[in-house]
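In structure tokens, one chain follows: the form predicted alone.
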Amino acid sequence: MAAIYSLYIINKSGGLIFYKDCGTKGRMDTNDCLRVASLWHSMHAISQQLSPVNGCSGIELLQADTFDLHCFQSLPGTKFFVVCEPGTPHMESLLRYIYELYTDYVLKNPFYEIEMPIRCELFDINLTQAVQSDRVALLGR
């Protein structure tokens, strides 16, 4: 059973620039993925504005009955979020590692245009390895 269902990367404008389906549960079509990304971007922005705490960076964890949604926002405003099984541990560290992969393989790619969809084979390969090794670590516990 896969612990991670899907991974999304949203640019600072709210556009979906990357989506990866990591599980077999609830596969979505492209339009649904775009809607989820747009909805999350809006909820994240509203939570920053409504928070009673000054300097709030938005929602980092959304827990539901059937899934958890973990979010990491980089300093430039790019959001990385993963949808996973409820109670899946250490997703924050996985998201930070995915951000490292993003900076190493996407942002350093001379052919990549900022804020555009990500099409980088090395990023895909390393991301798949990270997700699979995270699954192996979870199954080994």
Given for the second form:
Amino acid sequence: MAAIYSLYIINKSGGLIFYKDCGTKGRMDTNDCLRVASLWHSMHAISQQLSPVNGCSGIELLQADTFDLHCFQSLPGTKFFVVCEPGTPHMESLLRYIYELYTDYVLKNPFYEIEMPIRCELFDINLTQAVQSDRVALLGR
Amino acid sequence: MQFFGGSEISPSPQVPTASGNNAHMMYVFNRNGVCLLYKEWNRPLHTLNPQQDHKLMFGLLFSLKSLTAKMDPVNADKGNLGVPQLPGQGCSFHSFRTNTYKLSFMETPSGIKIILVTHPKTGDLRESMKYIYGLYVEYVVKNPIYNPGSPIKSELFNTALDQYVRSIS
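Next up, the form predicted together with its partner chain. The previous block was the form predicted alone.
Next comes the full complex, this chain leading.
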């Protein structure tokens, strides 16, 4: 079963607000995660500059040798990206579903400060359920 | 590492050839960041002047390679972010896609980077890139007059490339 390795959520300014590791080899410490997230934010912006036609909204899929990276940018500018095994299906639907969870459990939480790191238990619980492989398969129907 | 070869002037874009070409543009860089070839077939939008465009493209690829090497979920021992990677060292990406274009990338062990920007629905172009590298070896490297590290001006190479790229679906 194709696996999801990790999930990142970046705020409008490029700061990491959420990171979930579902099984990468080799620990990435917090500072590295922050750097990787900011780097991704910048690369996403630069890719729009290099577009040969108008209307580019940034990188949606990056394919590397050992992983794929799917990115979804919401209208306000929050980016959700997931690192998964090459060829994992239904990642776009998963990202949109995670965005729904984000709006429900994070944004509607009155104690949550916007753009700050996410510390919402219900969001974590639902997210863990969502990334389990059988649920991902269901999303694709 | 010396980048951008001092005052090398990047080659001016070729006159756009007949339409019906799926590809937008193509870049070839060497390991020092010198743009050996820039071909443009279909590019309605020019955001920056050619020099800046080449540098930005090279910079983007350099950083993306650094990012993928660090983010690699399979290898336990990863270098630090920002350390220049040797060709072939660390996990490298082969393509990325946005809503308006798809960029395919190939780096050879000698540090030659071939970049092809096409329509977003294009399939996997890895085999095509290998063929293009084959064309480069045949028409450019084997040309005794060609000075390595300088922009490519070979007519034969350009013609063969145009023909081949037009045939990529």
